[in-house]
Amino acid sequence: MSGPTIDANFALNIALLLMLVAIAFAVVRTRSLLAAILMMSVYSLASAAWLMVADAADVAFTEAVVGAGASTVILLGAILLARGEAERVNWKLMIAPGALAVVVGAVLIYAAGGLPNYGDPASPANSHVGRAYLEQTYGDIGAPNVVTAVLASYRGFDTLGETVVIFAACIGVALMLGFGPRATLAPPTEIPNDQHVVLRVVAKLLIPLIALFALYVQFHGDLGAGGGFQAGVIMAVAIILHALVFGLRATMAAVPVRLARTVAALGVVVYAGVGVVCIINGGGFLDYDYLFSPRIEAMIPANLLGDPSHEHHWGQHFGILFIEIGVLLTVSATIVTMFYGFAGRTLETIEAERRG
């Protein structure tokens, strides 16, 4: 007689949210902000897996790349600028908020408890939105990949303001932090030959094998799991890892932070651009079937793609490659724009401007 069977899926959810809750536990109980920080990261990588797991190849992708990625080297920055360790607080004063924590989590969870089970094809997100998105995707918009139709295309206003939100924090970090000191420096006649030259040979040809990624990333985003966000990311990592090996002076001579700025604010005019282009061919904006002149997309051949018989939405496929172009731009400009803002500055930097 077998006993009862444990779906292998369930168990791994089980033992994914276990891990992170001892995670989140372990951040909150250390006083280190570099182990804080490194937990983090593991934290941004476990809940990558759990959301591969269910099936959210995207979101999955962008968890990696910006909260294990990204957020970690620009918080490592951002520790330069703090103490090591976080200061001690007062146990009583954290008496009121722990206990507002629990009220909140306890109504969300009896919250969750009305929700449709997982999958479930009646519910209302599969039985009229996503059903709808299903079967009219390919042939409003000719993308074979549902999830970039709908952020691209269906849903192109909350990306344009997702992509100015991320160009305002580029300005809120130049505004508040400066370049410090260093973005003021000479660069380096020569980078010096110590004994880190393997490190260095190693990051020659990484950079750019991560670079190519990113582009693949990007333009891969209508077939599978990638688009400008993940591909943005990509790239300002690459950029990064060059200061981290290479010298912050040597990066900024390379990248300057005035030409950061620039694709930042460049990748705005580009996607905002796609629609006042749609407007003047008389469509609405960010209306990409008028992006292209019936005269002109006559001129696009048919096999483009190497599918001839469909019939291809040339407006549509060239908008959401436009726009995608835009969100890498101001994306990967953006995170190297808060990583010389951050790397730029020291504590000793800091103490010789007061002195000063």
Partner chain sequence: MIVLETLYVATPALTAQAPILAIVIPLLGACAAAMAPSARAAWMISVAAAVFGAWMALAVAGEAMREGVLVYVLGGFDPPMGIALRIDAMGALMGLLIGSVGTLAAVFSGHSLVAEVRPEKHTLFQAGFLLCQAGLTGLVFTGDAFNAFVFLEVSSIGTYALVAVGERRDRRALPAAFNYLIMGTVGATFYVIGVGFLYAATGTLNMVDMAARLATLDQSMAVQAGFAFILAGLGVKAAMFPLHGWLPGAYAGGPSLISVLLAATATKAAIYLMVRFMFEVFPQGAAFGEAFLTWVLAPLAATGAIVCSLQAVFARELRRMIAFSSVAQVGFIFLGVSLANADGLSASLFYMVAHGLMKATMFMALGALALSIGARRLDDFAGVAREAPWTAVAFAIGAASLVGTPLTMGFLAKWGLIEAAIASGKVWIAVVIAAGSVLTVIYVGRMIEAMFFRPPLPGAPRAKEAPIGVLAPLLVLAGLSIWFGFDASLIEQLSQAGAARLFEVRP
Given for the second form:
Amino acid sequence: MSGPTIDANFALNIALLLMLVAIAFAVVRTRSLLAAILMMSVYSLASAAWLMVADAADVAFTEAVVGAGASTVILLGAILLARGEAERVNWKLMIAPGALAVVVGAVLIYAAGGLPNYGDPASPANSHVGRAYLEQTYGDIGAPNVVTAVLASYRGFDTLGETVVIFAACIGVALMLGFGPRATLAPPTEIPNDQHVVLRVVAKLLIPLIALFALYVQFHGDLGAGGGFQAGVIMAVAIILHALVFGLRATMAAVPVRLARTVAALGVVVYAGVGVVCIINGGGFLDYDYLFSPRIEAMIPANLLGDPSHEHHWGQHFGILFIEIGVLLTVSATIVTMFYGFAGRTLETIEAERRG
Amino acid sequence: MNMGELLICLALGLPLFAAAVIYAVGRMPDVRETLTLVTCIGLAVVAISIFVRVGQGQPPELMVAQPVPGLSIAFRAEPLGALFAVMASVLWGVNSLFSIGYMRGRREANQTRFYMCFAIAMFGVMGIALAANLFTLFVFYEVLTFATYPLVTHAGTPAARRGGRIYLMTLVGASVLLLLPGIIGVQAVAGSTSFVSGGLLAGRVDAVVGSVLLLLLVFGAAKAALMPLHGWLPAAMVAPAPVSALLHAVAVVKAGVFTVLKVSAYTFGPDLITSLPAATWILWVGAATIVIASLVALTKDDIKARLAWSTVGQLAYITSAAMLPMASGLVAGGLHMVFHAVAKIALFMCAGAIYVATGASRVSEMGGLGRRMPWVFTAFLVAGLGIVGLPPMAAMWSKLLMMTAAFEGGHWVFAAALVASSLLAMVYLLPIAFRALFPPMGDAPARDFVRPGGAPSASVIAVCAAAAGCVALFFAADALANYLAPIRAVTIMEGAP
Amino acid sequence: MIVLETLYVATPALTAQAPILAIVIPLLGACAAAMAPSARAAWMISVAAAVFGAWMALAVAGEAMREGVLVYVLGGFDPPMGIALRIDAMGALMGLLIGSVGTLAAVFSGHSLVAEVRPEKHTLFQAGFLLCQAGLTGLVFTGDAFNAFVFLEVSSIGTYALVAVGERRDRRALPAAFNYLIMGTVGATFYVIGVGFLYAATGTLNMVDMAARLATLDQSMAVQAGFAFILAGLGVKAAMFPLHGWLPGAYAGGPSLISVLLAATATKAAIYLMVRFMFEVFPQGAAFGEAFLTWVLAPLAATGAIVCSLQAVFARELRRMIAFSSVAQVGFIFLGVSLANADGLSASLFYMVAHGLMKATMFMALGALALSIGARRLDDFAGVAREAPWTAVAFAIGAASLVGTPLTMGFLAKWGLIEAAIASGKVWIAVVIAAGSVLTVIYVGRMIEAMFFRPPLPGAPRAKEAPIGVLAPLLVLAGLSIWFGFDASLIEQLSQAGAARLFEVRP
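Rather than the form predicted alone that you just supplied, could I have the structure of the form predicted in complex with the partner chain?
Expanding to the full complex; the earlier chain stays at the top.
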């Protein structure tokens, strides 16, 4: 950005940020829970757009599927259990949190003054480790998408941890909400079936397509934006759509509650298992270079993919593939479990659970 | 394991073993009490053996554990500690005899817990007596506090619990807030807390640090009941008489003054103490305590309260004497510790015997009782004279030595306080015995026995033995003084490592 | 190190992988427990995984003592490109604490869950418990600032729900868990914001690399803000006064098993991470430095120690008393840290272990009592020593250690802290610790008096002695407090070595 000229990118940034601020205030102001949830969804979408403008495609993708998509669905499921309107809050109760927010905001603004300029190639973030990633990824890993390489290989242990966090959330929701009586999900039974023909037909067409798209995102992660997290959410959305249109009972018959929990655990097992296999083959934990024992490695033609001078590319390639599968399993199963946790619960079933 | 180590193990192990066995055989009172007596005798033998070996110049030593470097649980007998051990173990025996009579006579509840806590308290006393450093002493000092808490609250009444709370809070509070920081301060200054002949801190501290440490340690040993930390002692008189007798004439309070004596002799050393301004301040506080406590004792009608206040004053003698090591202050303090213990335990046991026999606990209720209980009141008279310090009672010697030391050090006020307090003691103790033995004409007739047969004979025997001890020690005073002499013999830096 | 070597036997190959196995085995155990067919199977998996984790932690401790610092590279990429576990004596000590308490808690869970948690939830509960253990171990072993955040979340997320499950015993567990969730999430967010600033300023996430780069940097506003955010965020997790609001409810409301684990390890791990940031990542004098320690940390810690001790004195419910006591003890630990020297830090580390063991003992004893009586108020515990003597004695040992009774570990801990304070010339800190100890005596005295010296309330449910499966781990825990009161060389060496390394003073 040279001189006082305002380019289109800058204008877009400002517009999106202003939009984010406006939505944030609106979320705080509104007392309708439904409106708040929908506006948060819009907030996520806007920030996804903003991240896209900032060239963070992977993050934008995640924000879009998780923030705007999955969490909105789950929150919508949750407000079925609450009254539609939040109570008016006494302004005195807002003083302390408000003051805290002001202080934190002030510190953030203060600190921003010490940050390097956006996009500065000489900034520490771009010159030290970040630069090394850009320079070495192709040689080390052989994957074109540096983001995927960093997430799945260089810092694959973090990603394992994040997968475990999601698994922990799955366990948490299942512990809190996963038991007790259920009503079948209401809409399809209340309204005569024929009115839903269009929905059903479209859903039947859409669900396989969504699942297919999930798989595309999954396996395309090496090359472009995407990976197990995003794919997992999309896959879960396909299942949730099924439940919304065909009823919870039908979905639970296809994907039982226990199966969902087991798959969530299985995802972590797959991920950590890859690491353990690497140990067994003589490497460190998650050192994909040792994913295959030398005997198997010898059977793979060295120049099949990527730079033939690097002997372990197959290990890196398959390592990332396998752990992304693990992520997919855990994420999709967790979101389905969360949906199950809220869906089908009504105030009556909760009351029944309390008595039982 | 050599003989010395074995003796120390026995001295500590016997009471603990006794506590365990008492718990196990609690349902059989005869076995339980026989066992207590046997243990008492055994412990007394062990203590005397240690006493003798120290006299022969072969002090027993034992190193138990070193939790972290520089901090060890270790034992080493020396004259003062050996004397304390002998005194406590022998008087435990006498007192156990008395307790058996008292507790059975009163049909008290929870007797097993009573004897068990007693034994654990003796374990604490032995540990204090034989401790080789301040840390070990502190450990057993706390054992003693907590083991005696159930004894103080034995009655279980709200009053007993209130008294127990004051007892516990004062002692623990002082030891955590003052004694422990003092000990840690010593550790920080000297790198160790060992008792060293001639004084660990000698030559290592200036007057300010030394004074602060001395104040922390002396006031921290709240069991010595130096004012203003004396409140727990009258409060603890809610305990049954045998408890008061042993714990508040012998074990607990003497553990306090023993700590002060040890600190004076081995942590600071005679020379350093004399040079510290804080020692003089403590002397003044001691003199004030002596006089005030004696005056308060005069006003008390409850006999145990009167004795308790008397104890407060007498303890201040010893604390003050420990601050007077110019000449023979330490020896005088050590002797008085023993002599006062014997006399005071006799007095408390008399009070207990009277209470069992007649239910009387007030001085005003005891007129003419001497005719019914001649032995007990004669013993009371003898022991009372022992507190006052008239010949042929042992305490005469210790008071004499203290006087000499006070004059030598030029502490006239303290000397005056000694004289005044002796006179006051005559006034608050002797009339009790006189009015009981020789009631004036026209007095109301004496109370009747509430227990058929009067005081249990076990108790009477114990009372008489203790009173006889006061007289016997009169003749042993010289030997004891010689025995204690080494604690002040080493001077100027010799002992410092 | 004789003790370590006699306790620990393993092949060299296993030893080489011990740091990661100590994390991954509980993790895999959690997955297995979630898939387990029955509650009993889940329990057995839980015990096996916890034992294995503790064994590996032992191996790590031995290696860390031998080598000084143990580095385990993950993914084959050397830091700062990749992530590495980095364990010194301090981390090894925390790992040992987490492993050993976790193992005993796992054994204890067999009976405890039956009484407090609905049967169909057992498998998931065990999974959450193991996740928590894996997360805490990872938190203390990792050498990467962001990885620490991930493990902080692993240990926290499951815990929120585990606390809420306590609603079966005490309905107030639900709001307590919600409170904990909100405050914990705010804390974690602060932490990650702080790490973000540091990354922007240094371009690295590896703590050692970060320290090296910070040492050459001017103190920019971003670095200062990063430091503040990290400390505030971890302060919430560590229950540092006045950020402790979540703790009493969470400890008091959660199922006994979770109280045991949380009280013994969770706050300690956060304090450990704070110490790493204060003295390792930020070179001394940087980002507020001494001024922060003297004028912010120490006064807050002292206030917390006194105020929360008073709250414990006046609390009516036993669990809340112990929980408030925990906040107060955190204050003691921070007082030692604020001395900013090897002695103070070593004393604080020692105190952390001592406090972890004693609080675990006390909560486990309450859990053992909860098998038979659902008492909450202190008065309801009157006279339980008669019905459940062993449990009561174990509780009393934990309480004695809390007070700082000689010959328990708590005494040595207090001794070390006071000595360090005096040696540093900060007498007022010694005074605060002594005053706090007196308050401790008061509330512990109330507990002991009720349990041992008061007759049971008429008509109250009678306590029963716990079965051997509960008594065994309980007595082992209590025994540890006593054992280390006599011979603390193991803990002492580890904490001194850990503290000395941070301050670059060789022991």
